[in-house]
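Just the one chain here, laid out as structure tokens, in the form predicted alone.
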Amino acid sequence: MSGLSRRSLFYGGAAIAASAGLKSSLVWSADAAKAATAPGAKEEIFLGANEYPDGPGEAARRAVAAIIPKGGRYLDSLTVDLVKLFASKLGVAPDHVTAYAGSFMPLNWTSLAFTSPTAGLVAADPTFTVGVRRAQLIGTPLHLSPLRSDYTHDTEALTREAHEKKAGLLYICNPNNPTGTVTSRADIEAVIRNKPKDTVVVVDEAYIDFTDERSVVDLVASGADVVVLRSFSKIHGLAGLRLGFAIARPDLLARLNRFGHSPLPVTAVTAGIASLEDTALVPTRKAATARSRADLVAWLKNKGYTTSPSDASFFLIDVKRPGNDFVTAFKSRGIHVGRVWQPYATAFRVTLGTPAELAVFKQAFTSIEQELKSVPVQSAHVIGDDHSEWGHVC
């Protein structure tokens, strides 16, 4: 029996089975929610961590009800399923593509296998930091180049920077976090042309689902020293559920995965898979974002603040005065949005939420405007080392 067929028999019979209990759990999430928003109950508004504020959608819901009860078994043959469905939507072979548990770990393992206290790494400032600190706790040598003024990867300053410093590895995120912001195709085709020969391009394709960008991951099937990582915790809403994957050519991957790997969880991987056949789902949500994103970037510029440029469901909002004030005081009103970055100490990131959370935080943004306008504009200045997101793994 073929993988794809003996997937779609195990669901027809598990949904069946579990029907009554996805009834009970929708019941529970009903009453959950009815204490949550209870007389005196204090209902948070999270805004920080890139999550999608819908949270998986329904196929994968019902997939992962189906799945439960299996979740006593390892289930490895759903999860070569899962490999050989994503490699097929993208172009390339089974053997090109790793699943994980979200893409922290294969973050993690391109700097300890690409870098060395002789072989450094090269990113932009600023970036994801996950990979950074990693490299920073093996001794790798950092090389940190400044985005141009229009927020995006300076490419030609990451490529000098490789060659001067001998890279190994050569960091570019696409959309950039914390900005949203997208570098081109083109750059990035410069960066992989241009590079030394002995240096990895790792492109983290997180956020690219939100994008018209093209993406590179058809350079890894023409044989190109790149890794492509891709997160199922963005527009796929499967965060808390952990799923990502590395894209690369065979023996890239095998020098990943000398770090280690695991079994996936299956609801993860169960709720991959209904999240790629349903077609519907990414296209539906990248609009909806948009309209968020052009909504709310209009209602700040009304207020005269500027935004980074963003094609992604979060971007910096630049606040003319330390971000961290405002991200303190959101903070006290039970909204949490992202941190400041150097060198935009004025700045701060926020994540699109639902409708309702973003006529919340506009209602919260302009309380604290007036607020912080009878008190004293000090210095502006980062909380904590500019790689403070140590391990988080928006």
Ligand SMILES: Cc1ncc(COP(=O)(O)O)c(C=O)c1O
Second form
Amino acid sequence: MSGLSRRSLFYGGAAIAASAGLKSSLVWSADAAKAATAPGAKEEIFLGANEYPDGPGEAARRAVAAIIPKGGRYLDSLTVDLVKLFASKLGVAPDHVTAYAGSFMPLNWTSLAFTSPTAGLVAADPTFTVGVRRAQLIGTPLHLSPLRSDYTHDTEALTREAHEKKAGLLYICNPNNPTGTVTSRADIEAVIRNKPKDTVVVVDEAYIDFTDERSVVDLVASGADVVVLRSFSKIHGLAGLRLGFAIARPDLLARLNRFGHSPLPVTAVTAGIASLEDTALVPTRKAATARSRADLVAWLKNKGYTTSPSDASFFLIDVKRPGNDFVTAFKSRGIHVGRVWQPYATAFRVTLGTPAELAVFKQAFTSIEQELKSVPVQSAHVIGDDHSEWGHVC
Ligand SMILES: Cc1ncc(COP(=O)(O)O)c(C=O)c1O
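Starting from the form predicted alone above, please write out the structure of the form predicted in complex with the named molecule.
Every chain and every other molecule in the complex is listed next, the one we just looked at coming first.
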């Protein structure tokens, strides 16, 4: 293991242990524990992968701890309970919902199921590209449409492209990653109404609970050619436990699931049930995120920086010079921010952390501004646009 990855693991572990209220010595080696408590020991801060900074809620943590002795069983009936519970919350029948270990898999499978060398994929640019990359792998023609100037999806252009290019799949990430911008339900309804007959619309709602926008999940119940994806990695804080869902007509789910399915980790399933039953969790986290977002956006605006109009737990900051200058400078201070996307090369994405983490972020931002004053501005370019499967893809 390289020094860098060992260090990240250690600091990541210390952070996890601290946020779980555990002593790091319980989690890591005695050496690591000693270093963690040494004067001047510094924790890295992770504001780059759109994780929820507080992790699982209290009820989910208790449920995970309680299930561990039963971890030798598949416990399929628990997954059935989870699916029934989530389906009833969404107002759809349980046979319209499949649970997965995260939403990466169903997203990958939508590309494999609905696209081909003769059935293209239409999406915005920039957007979350996991499905796009899978489609590329099987020779699917891609058609990426720039966002509108207000960063929303240009739904008319996407619909037009879908007709012109005989799309098998039209992907809408709502709110969009990396901008955090909401595309209105009316616009998505228009896409579904006006799309070619054979195009399946995939609406990725990984961040929908952070917004006031209505989910389109009810359109699934009404029989539309739409697959809605949900992730419990975000507002539910279960990124490392892994839980996600596809919600669609059973015939569409069958097309996804012919690529295979796997029993879920019992820890994820029980955490998902507990998290759903904790009805205060989502509204509390949504409000806390909105407060942090408003605070950081106002602070940046006061300094003369613009941000993408986000309703989610992250946004782009235009730093008026190559975004990577800031990404690299943050990294050297142990702060991991998001990456840079090609159409907005003078911006980088930041995920909202805890108020304490954001205070450190602000301090570092100011010091980086000073540091970069003496560094000539090169033309903006995107480096580290790392599309490796387990790299920086969120
Ligand atoms: C828009 C979007 N969809 C899906 C995912 C995948 O999430 P997971 O597999 O953790 O559920 C992410 C992760 O960041 C995302 O940003």
